[in-house]
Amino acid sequence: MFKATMTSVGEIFMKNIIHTVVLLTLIGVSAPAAAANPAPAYEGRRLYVSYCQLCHGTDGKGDGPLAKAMKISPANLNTTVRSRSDTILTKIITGEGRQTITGRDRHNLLSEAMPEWKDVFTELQVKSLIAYLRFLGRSKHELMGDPEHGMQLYQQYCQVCHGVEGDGDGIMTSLMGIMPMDHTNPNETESLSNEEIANSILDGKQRFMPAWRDILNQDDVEALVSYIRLLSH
């Protein structure tokens, strides 16, 4: 009887803590400021959509609508990027320097129609774009929804525990004595399918992960999953 009572008290205490987390995220009290610098792959996707997608296609396979109209064959980035270093990819994107192995000009390495972006992208933007290209080439999971919407939701609901940068160091971790999943670690996220992450968000997980089914809709969850994918690249 005493043991059962203690268990009930513990469950009530845990529910109260979780409700506090939910309340903090909903009203924004004591929540840390939004990330000043978005994850590189997230920022890289924004650049890719604006500058690269028309030719290389949504999935990087070289089947964009402008490529068809111009009758050109852009590289399939899902395979091409895997075999090249960041240094070589930087030269390909910017058009600066010569390829150290073949000596060919950057502009002509992949395609005669490949623009030189040295006067368009900053060094940091090039690195962000490469981070997203690495995601396209390495991740076995597609983006389910809109990661830009996902970042807004993450800042509102998730960073209080998972941290501003997604590495599991949110303000609630020391208070609750928990270690949330590090979303920046691909070894943790890549082993989970999109559906598994979505279900964890909707239904909660173990004792500390709240269920968001009554707060987030399906589009919200898919956007969150997509943003989490980009955090680990």
Second form
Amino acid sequence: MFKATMTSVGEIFMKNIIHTVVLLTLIGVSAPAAAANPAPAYEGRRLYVSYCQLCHGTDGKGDGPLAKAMKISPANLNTTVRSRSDTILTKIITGEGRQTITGRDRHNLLSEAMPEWKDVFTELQVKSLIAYLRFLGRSKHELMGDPEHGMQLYQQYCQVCHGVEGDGDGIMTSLMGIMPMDHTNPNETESLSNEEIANSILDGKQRFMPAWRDILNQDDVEALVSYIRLLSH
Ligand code: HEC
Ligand code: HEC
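Could you present the same protein in the form predicted together with heme C, rather than the form predicted alone shown above?
Time for the whole complex; same chain goes first.
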């Protein structure tokens, strides 16, 4: 994290480094493909599990164990965040500028029991948290398995075709002339139930989506389904 105390010289130096890294990434010179950043909602869920679910509950409904102990009742994030902009959510989470929130957005959210996280998270981490809150608000489907286990399996078995980011441009697509499903596109994944995705993984689909029944067990498949869900948010 870059603290406000950083000298301006140091700041310029950091900026240059960041520019260089961004440039290298843009022209594709940086780390090997497998080291791509995880999807924001995936990263956001990891942070949520560690920092938020004690109060807001495993699925955002507000019934976490700490909330009960503190006798507070955080709102159901599944519904409240829908009407809030990213800017408002950033203010709520970081605490910075909370006092400037007005109107409908003010309702209920200025409780002192909601910690101010500005010194804990980077800007990128706050964005990831918001992406996960958006997933909670927008997706009709629950996470049925452990996405962290799912990511490992995805990297091991799926990204050769579905791509590092899950958008369907894996190394084998050009070798074989195939077009796997784009798992980052919610229009493609939202219409499928968890069960339908799980069955496609177990039984395969069309000619080139292999059946994994003999390689993966039910837990593995459920983990993969939940990882795929997070890829599209
Ligand atoms: C110590 C308990 C606690 C923890 C930990 C906590 N919150 Fe909260 N949060 C609250 C309370 C209480 C409120 C205010 C009541 C409400 O939900 O409207 C709140 C409100 C919110 C709201 C506004 C809800 C709305 O009305 O739209 C958001 C968004 C939110 N928290 C996100 C987070 C995130 C993200 C984390 C983890 C980084 C987190 N909270 C951690 C207690 C907590
Ligand atoms: C050999 C390449 C290949 C590999 C490896 C592969 N897939 Fe696929 N996958 C495809 C293709 C091609 C399609 C599109 C099938 C079609 O035309 O409907 C697809 C489609 C899918 C679909 C959409 C199915 C539907 O119901 O429409 C899911 C979900 C999926 N793959 C998950 C996975 C998972 C999870 C893995 C790793 C365990 C994996 N795939 C590995 C090629 C692959």
